[in-house]
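Let's start with one chain on its own, the form predicted alone, as structure tokens.
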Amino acid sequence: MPESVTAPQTKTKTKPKVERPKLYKVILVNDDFTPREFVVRVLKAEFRMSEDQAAKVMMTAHQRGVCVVAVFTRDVAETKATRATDAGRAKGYPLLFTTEPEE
């Protein structure tokens, strides 16, 4: 008679599935009143920004009124939008920047 070979058991362990943080994208949004220069020195400050990356987000805005400038976790995101706003409103501009969920 053949004999059956078994495998021994081993137990194994189970990680718990963690989500990733959902990501959220800072969008500046366009206005007539806030100089460009203004704009472009808030994107070096508050995203580390190079002064070239930060003018074609500057301009991308301006031409279509709005531009994704960067995605990160939800706090980290608001923390930075509320923040570059604060930086205008501080210096009477209407400077906007939002959030939104990225898809």
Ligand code: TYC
Given for the second form:
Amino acid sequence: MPESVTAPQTKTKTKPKVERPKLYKVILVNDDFTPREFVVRVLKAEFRMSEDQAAKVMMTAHQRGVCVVAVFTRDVAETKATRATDAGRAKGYPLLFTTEPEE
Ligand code: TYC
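Return the form predicted together with the named molecule of this protein as a structure block, the form predicted alone having already been given.
Time for the whole complex; same chain goes first.
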């Protein structure tokens, strides 16, 4: 077959085989007992935030009740939320991180 002759195209579009994984928000919940500096320390350690980023997220939760920390796949979001919550519990603080699916 000459190079210019090609077989007829029978399929125009193929459904992508991979789907984007659903994403989950990690949410920081305010409380009246956990020290501000401790919240900032946990945000920096578990979510690799700068001092400035962590302070802003902490203050947003402090003033509004909750703040979205970051968005991850489900496993990563749940693991980080659990680790961050456990860091507070280890010090006797009621610090709470929850997860919630993105719309
Ligand atoms: N409200 C706490 C205080 O005044 C600080 C704090 C901020 C705690 C955010 C939790 O998610 C939180 N010491």
